[in-house]
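Only one chain is shown below, in structure tokens, and it's the form predicted on its own.
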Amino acid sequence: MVSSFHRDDLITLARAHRRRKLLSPVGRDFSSNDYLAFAGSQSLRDAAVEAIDRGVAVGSGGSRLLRGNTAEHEALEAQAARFFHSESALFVGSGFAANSLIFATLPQPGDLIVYDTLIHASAHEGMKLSRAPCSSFTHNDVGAAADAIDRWRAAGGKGTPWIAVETLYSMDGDCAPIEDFAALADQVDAILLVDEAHAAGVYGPGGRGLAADFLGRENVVSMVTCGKAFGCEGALILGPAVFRDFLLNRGRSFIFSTAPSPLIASVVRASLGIVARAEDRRERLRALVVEAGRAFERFGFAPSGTQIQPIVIGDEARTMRIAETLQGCGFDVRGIRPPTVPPGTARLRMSITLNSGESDIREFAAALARLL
């Protein structure tokens, strides 16, 4: 029997204009994370067909610790470790699953997690399961992170600090001062947890991300999603081999989850090589980012400098009306409201991908200008 609570909660959400619904992708792409336009590419289709022709299974049939561990998983992890210059790699089903696993498992009761206030929701879910205390710091403020660790030490904290940041933030499109956070981790004997979800594939040598220079260190763990610039699905946890071994021994969501599809693991492995050679696509994306910056700066919106361009409107209802109108004009852009973003900062999250071109950006900007 359905309880009244669920119906009443949905009614409350609808009255506040916050009830979510699923929308099909229609119109020109300004909302996906398929930054390099690989998700529907022939190259990844060919990789999937080749794997099927080799007899690679669609399903794994069990958890990695039972019968679900296949040669495709192990080949992907070996190649990913080489590609990202990491000692080890662990493949899991999604970026959400990866962050939840990391935060719930690696920090221990005597440790401290300090995290950027704008870090992904998946990290927050992992921290809810963590046995370590957590403390937030002001967005991109290295000094505030250092102060939080100093206060913890002064109060008797003796364990390991874990500093959690994204390299490219998913709603503001700005980048972390990753060199400064890495230096802080060295200074205070901390471990740096780096979320490269929106940067890997697009930035760094060969698309290895904004933290590429720091992978391979004993005090850096990185999370890379495979469902954005790499065009597939799943996620990779990169870092010291001892952490990988600890996760597969103590990480409950890893131990008790069915392994990701061997077929997808094979396609992700192909994607790593394809993305590494895709400098032409990265150059084209950079050109589109510049074009978008020029287009929106004319209307008073500061360019983010990345492929994620927020257009902050503020009022929630107005934001959603504008988004729906733009969708009706053939532009697939989505409105983002609290609690996903802070109150008073409802926005259009414009995602720049190679699925749309310069003329699409100019037409989108013109349509938005008319609405504003």
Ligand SMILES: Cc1ncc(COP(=O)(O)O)c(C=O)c1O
Contents of the next structure:
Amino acid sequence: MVSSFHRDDLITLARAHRRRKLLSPVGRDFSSNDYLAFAGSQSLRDAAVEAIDRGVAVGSGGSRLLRGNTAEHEALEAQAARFFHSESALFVGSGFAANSLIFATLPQPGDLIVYDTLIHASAHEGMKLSRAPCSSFTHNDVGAAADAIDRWRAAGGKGTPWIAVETLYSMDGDCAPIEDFAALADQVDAILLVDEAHAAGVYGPGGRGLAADFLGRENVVSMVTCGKAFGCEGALILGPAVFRDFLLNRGRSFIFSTAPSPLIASVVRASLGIVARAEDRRERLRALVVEAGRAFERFGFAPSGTQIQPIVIGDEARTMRIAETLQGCGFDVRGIRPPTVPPGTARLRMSITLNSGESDIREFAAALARLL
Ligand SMILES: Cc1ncc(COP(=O)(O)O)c(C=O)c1O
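Same protein, different form: I have the form predicted on its own, so give me the form predicted in complex with this ligand.
Below is the whole assembly, all chains and molecules, this chain first.
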């Protein structure tokens, strides 16, 4: 018998204008995270063909701890550690998997996880599995994070605090004061967990991200996704070797899961080199961000200053209507609703990538202004 719970839940979601559906990418790209336009690039296709010609396998055939650990995984991790100036790197199947693994495995029962209230769903997923207590702090508020740790210490907390932030927030396009969080971590003997999903490849020297200066420290663990600016898929966990070793000994989703494709590992390795040399693309993206800022200001929207530009509408049904109208005009922009974003802040998430140009951005801003 078909479950009535599931059907009813979908009806409830539809009534609340929250029922999700899959759409194909149509029109000019204002929604992907393919910031440097590498996902469909000839250079990554060539890397894939070269790897296939070398005999690299498509499937790993098993967990990394069984027969699934290939030379491609190890070569990627060695190169990533060198590139990011980190003591070690661990490659996993996605950023979501990486965050679930980190949060579920590293913090221990006597520790405390303090996390930015806007942190990604994948970190929440890991925290649900974690044995450490968790406490959120106001977005980007270093003082609030410090207060939460002080309160916990005053109440007898003896373990390690873990401070979890993103460097560039995926739905707001704003950046964390990462130097201040790193300083706080030093002050209070905490470990800083940094999610560089939207910053890696785009910012920092060679695209090493906004936390590049802090990698290599004993108290910093960073997560870089390979499916966004790097144009592939998977994620790298970067940090002290002891954490890598701990994850592969104690991380259930690492131990009991098939290793990512060796072919993809090989393409990600090529992508690290390609992205490192892609200063021209980073510069073009920066120029587009400036152009978008100008176009947006002209129409009275506050520019975020990064490649992620939220246009907060508020009402969920109206947000989705506007998104659909823009899609109908050839602009592939998507509406984002609660619970992905806080209640009352449904928005269009405009993503600026090299897949669209200056004139596309100006036309998009003008179309949006007409609709609003
Ligand atoms: C901040 C952040 N962290 C992690 C992830 C998950 O990464 P992936 O898409 O590789 O699973 C995302 C995905 O959009 C993200 O925005």
